[in-house]
Structures are given as C-alpha cells and as structure tokens.
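Starting off, we have a lone chain in the form predicted alone, written out as structure tokens.
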Amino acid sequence: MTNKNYTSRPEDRFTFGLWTIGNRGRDPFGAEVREKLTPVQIVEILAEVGAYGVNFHDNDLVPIDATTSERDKIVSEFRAALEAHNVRVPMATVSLFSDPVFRDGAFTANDPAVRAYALQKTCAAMDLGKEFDAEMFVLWGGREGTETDACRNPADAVKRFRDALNYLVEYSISQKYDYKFALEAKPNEPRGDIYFPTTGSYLALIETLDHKELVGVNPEVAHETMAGLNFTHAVAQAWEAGKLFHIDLNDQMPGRYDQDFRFGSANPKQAFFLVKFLEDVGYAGMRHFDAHAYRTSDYEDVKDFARGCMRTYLILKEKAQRWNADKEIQGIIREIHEAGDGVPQVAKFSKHHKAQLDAYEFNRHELAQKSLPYERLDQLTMDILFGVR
C-alpha cells in the first residue's frame, strides 16, 4: 500500500548512527559548528522524527577513556532513553580509526601490539552492542591502508585483516552472540588508500574466511561512488551472492571526498534504481542512513535532514511501484525479453541441451537488428521520476 504522506513507519527499518545526527560539522579547514548532544538526546530526536533505530560506534557511546562507573552510567541512560522511546539497536561497530593509536592501521598495522589492541577493543565493543541485542556487526577499515607501499607488504596486509576477521567471528560463536559480521569498503580517505577498496574486494575475501557464512557486506553509497562505479551494480552483486547483510544510504559525487549527503539529493535516479533493486528482490535489512546534516545547518534542520533522508527513500519506493506497473514500460520489457519460436534457453550443461544448441541455426543478423528502445525506456523513466507520467 502507497504511504501518501511519505512519513516514516517501523515496518521501514529506517536507521541512523549516532554519528550522523550527533555529527557537529567539522571538517579539515573548520572547526564545529553545532553543540554536541549526549546519546540520550540524539535518541529522542530519532524518535521524533521517526526513526526505527540507532547504531553506534562503541566511543559513539562509550568514550574511550571513560572509567568504569562512567560506562556503567552511561550505558544505563542510554538503554533508558531506548525503552522510553521505542528506539532498538540493531547494528554495532567499532571505531578503529579516530584515535591516534591506529595512525598506521589497525588490524594490518605493523607494530603487533596495536594489532592485538584492536583486537581486544572490536571484542569490547561487540560486548557492548550486545547489551543492547545488536544483531549486526560492522566493520570499516578506515585506517587499513598506506600513503606508501614502502611501509608493509600488500599480501602481509591481507594476511592480518583475514585473521582478524576469523578471530572475531570464533570469539562471537564462543560466546553465543550470533552476530552477523558486514564489511564496509572504501577507496580512499582518510588513508591515501585503503585495502579492499570496493565491495567486490571483501566478496573475494570473505570465500577464505573460516566461516564465511556468517560474514557479508555493508555497501556504501558514497563509497562505492567515489570510486567512479556503480552503486546498483555492487549492491546486485552482493545480493545475489547472499552478502548483502546491511547498506549504507546517503549521496556523493563522483570524484569529490566522501560528502556523505542527504539520500537522493545528489543522484537521484541512481538512488530510484537502487530502491527499486531492493524492493523488488525484498531487501528484508535496516535502511541505514550513514549521511551528515551540511555543516550550515542547526539542529532544527538536521531533523528535516533526517526526515529527508527516509521521505525521499519513500518517495522513490512509490515511484519505483509506478514503474513496475505501467503498462508501456513493462510492454518494452517484454519485448527486449523476448525470444523467438524454439531458440534454446541458456541452462545447466548437459549433452542434450548442446545438442540443441548445436541444431539450432542462429540468425545473427536478424539478432543485431531487433529493436532495443532503450532510450524510451529511459525517458519513460525520467517522466515517473519528474512526475508528469
């Protein structure tokens, strides 16, 4: 059924981090700009707006001097406001990149102490999300990369990020945590590059993994984007090899730093083909919005960031329903489908079938003259998306 006021209902599974709404808009020639708010605070305007939940990075929460009484405190309010506004969290992560301890990478960093850290805090935090019943785990190697090939062997790199991963998802199965592990690429930034730059880098990855069940992907828009590629095509990718554990949704630019946008404000027909690929093939996932407020905005306008961010997803549901039921446009989908009388179908191999195969005479002329509108198709489309069909 059409949500006519496009206006957020838990059934979304629309979600944001504590960093997006909490984001203060620094950058690297300006200082904050916006107060900072407590967990509490950015829980209650998520429920305002009409959140369905929150995630976190564990010093999101927890800062990561903080003693144990002040965790204990913290932890306590947090799961408060939670219960008080109906907010869940179904995804948590770990911040391996911010402090200056992972200046050289984390789980590929060279000195092993540091990597043995990392280890000890991505546990911590897993801990943590727990008491919170986090059925997710992200990880993004922010740190994992180099300015200069001079510093580690590339192999040696991949090596350590493989063994971490094994030992976390063993440390997750010991203590019953049931955690599905997703794995963020990204190209470049804030390292001048990162290992496993693209989704398709941590599918390979993950076939070496000693459970590979248990570990997918969380693709990025803007990650993805900075990158020169697809979006769509990564996340197809992801779901049909059964990967696609979690998405971040946000906007970018091609070949700008990571802009983290509002969802759909820079790329609007790239994000209407990418909610249509998830609610046709039924992405039963959060919706997460990994996207900043502009760094103009007070807090009043990063609620209507927030809600922007869920009305346009919403909007373009509803257009992507419009598409899939107008008739014209499924006529031409029908007709660039369509095969001639007896043609084989591509199939599992067998004798029988390349029997067939060899019997049947192609016409390869007649072939490269069928008629392929796609140009039509094209407009048809850009006319749902302007609303004049």
The other form holds:
Amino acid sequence: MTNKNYTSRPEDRFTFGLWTIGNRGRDPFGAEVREKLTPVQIVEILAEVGAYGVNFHDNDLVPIDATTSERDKIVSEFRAALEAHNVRVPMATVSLFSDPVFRDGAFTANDPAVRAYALQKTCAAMDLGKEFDAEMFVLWGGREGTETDACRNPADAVKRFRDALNYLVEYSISQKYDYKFALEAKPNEPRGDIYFPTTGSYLALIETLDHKELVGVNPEVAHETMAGLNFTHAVAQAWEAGKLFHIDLNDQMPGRYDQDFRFGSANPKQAFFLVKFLEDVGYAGMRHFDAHAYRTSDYEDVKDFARGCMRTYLILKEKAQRWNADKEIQGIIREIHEAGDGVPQVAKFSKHHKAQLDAYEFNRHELAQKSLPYERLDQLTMDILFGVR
Ligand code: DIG
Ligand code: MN
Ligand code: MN
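Starting from the form predicted alone shown above, please give the structure in the form predicted in complex with 2,5-dideoxy-2,5-imino-D-glucitol (DIG).
Okay, now the whole complex, with that chain kicking things off.
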C-alpha cells in the first residue's frame, strides 16, 4: 500500500537517538545554541513526528554523576513517557568517549584501570538498556585510536578490543540479556585515526570473536563516506555475511568532518541505491537516524529535520518500487545479465566442470562488444529520481 503523504508508520521502524533530537548545536568552534531538552521532552517530540523508537547512550539518559535517587526518578519519568506515547527502545549504547577519563580510549587505553572502568561502565549501560527491553547494543569506538602511534602497538589495541568484546558478550549471556551487538566504524574524528576505521575492518574482527554469531555491524552513512567508500557496498557486504544488525542513516559530503546531515540531504542518488538495497533484500532491522539538525535550527526546525529524514526514506522507497516496476529498466537489467547459450556457468569446482570450461571456445572479441547501456540505465534512474518518469 503506498504511503502517499510519506508520513512515518510504526512498521517503518524509524528510530532516533536521544542525542540526535537533543543535539544542542555545539561544535568545536561554538557553544550550544538550543536549550537542553529532557529525555521526556525528546520522547514527546519523537511521538509528535511519528518515530517508532528512541535509543540512548547511558549518559544521554542518566548523567554520569547522578545519585541513585536521581537515576531512579529519571528512569521512571522516561518509562512513563515511553508508555504514554507508545515509543519503543530497540537499541542502547554507551558513551565511552565523552568523559575525560576516556581521552586515551576505553577498551584500548594504555591504563588497565581505564580499560576495566570501560568494561564496568558498559555492563551498567547494558543493564540500563535492558530495563527498557533494548535488544541491540551498539558499540562505537569513538576514542579507540591515536594521534601518534608511538603510544602503543596497534596489534595490542586489536587484542584489547577483542578481549573487551568477548567479556561483554559473555556478560550478556550470563545475564540472559540476549543482546545482539552491533559494532560501528568511523575512520577518524575525534581521534586522529580510529582503530577499525571501516565496516570491513569490523567484519574481519568479528570472525575472531568467541561468540561471533552474536556480533554484527552498525554501518553509518557519514562514516564510510568520510573514508571515501561507497556506503551501499559496505552495507551489502555486511548483509551478505548476515551481519547487518543495525544501521545509522544520515548524510555526508566527502572530505569533511562528520556532518551527520539529514538523511538523503547531501547525496540523494546514493541514498536511493541504499534504500533500494535495504528494501529489495527485506532488511528487517531498525532504520536509525543518527543525524542532527543544522546549528542554525530552532526546535521547530529540528522537528522538520526529523520529519525530513523519514519522509526522504519513504519517498526513495517509493522511487525504488517505481524502478523495480519500470518495464524499460527491467528490460535492460535482463539484457545485461543474460548469458549466451551453452556458456559454462561459474560454479563449484569439479573435474567435470573444468573439462566443460576447457572445452568451450570463448570469443573474447565478441564478448568485448556486448552492449552495456549503463548511460541509458543510469539516466532512466535519474529520471525517476527527478520525478519525470
Ligand atoms: C556516532 O555516530 C555514534 C554514537 O553516536 C553512538 O554510539 C552510535 C549509535 O548509533 N553512533
Ligand atoms: Mn557520525
Ligand atoms: Mn552513528
């Protein structure tokens, strides 16, 4: 059923972090421009714009120095707001990057006390997430990195990070939390270089973990783009490996700081191919917008930022359906994928197959002439995106 006015519905599974709507516009060169919102106020805004869920770092919800009674009050007021507005908490995470104690990293820090404190804090964040039935735990290693590689052997950082992950997964199992963990990569900022800079780096690490089946990735548009990579290719490899556990949607111009722009606002064509991929493969996870409004926005404009993230996703979802139904496009797709008669298909090795392969006369000159009308195909795609087809 088409969603003609492109408004969010629960089945769209759109979520935002407390820190996204609550972003106050501070940047390295300027103070906050928007007043602080409480978690309850943020839930009210998310309900108003039609989001399915809200996520949080431990300290987005409970300040790091809150007393037990302050914590209990915050938690009960937040829970009441969630119930009143029917907003879910699908994902929780932990801030291992804001407090100065993590200035040298958390799980990879040189001081064993900092590494141990990071474990303690993360376990407490997992406990807090479970109080709201979060099923996914995201880990972004924001300060796991260096400005100078004189500070540690990078292989030690890999070992320390793996040990921490194995510990946290064991903790989840021992508590019967049933968490799935999603690792989020970023190449740099706030550290000069961050370990595990891309989604691919984490896909490789996951294979070395004790319980690799419980660990996947949380790719972010801005972060792979900062690394100069095609985001949809990273997502496709994660999906194909069964490791696309979560996704951070936003946008980004290449070669700049982490802009966390409104989804689709910088590169709508790339956003189209991403939405098409997610919808074509039936990705069933959350569509999490890890983005924030411009520093120039007031909170009414912040609401339009949030609406715009979801609206753009839904518009591109409809464009993908048009693309899939377009007869000329599908004709070209069939044409460019068809094989000639009798050509031995690439399959698993067998002596029989190898004999067939050797017996086949390939005419490479003829193959080199085959029509590949990608200009026509891409222009038809652009026509759909421009709304003239
Ligand atoms: C930044 O892109 C990171 C942190 O905001 C958070 O830990 C994670 C959750 O989506 N994204
Ligand atoms: Mn980001
Ligand atoms: Mn993110």
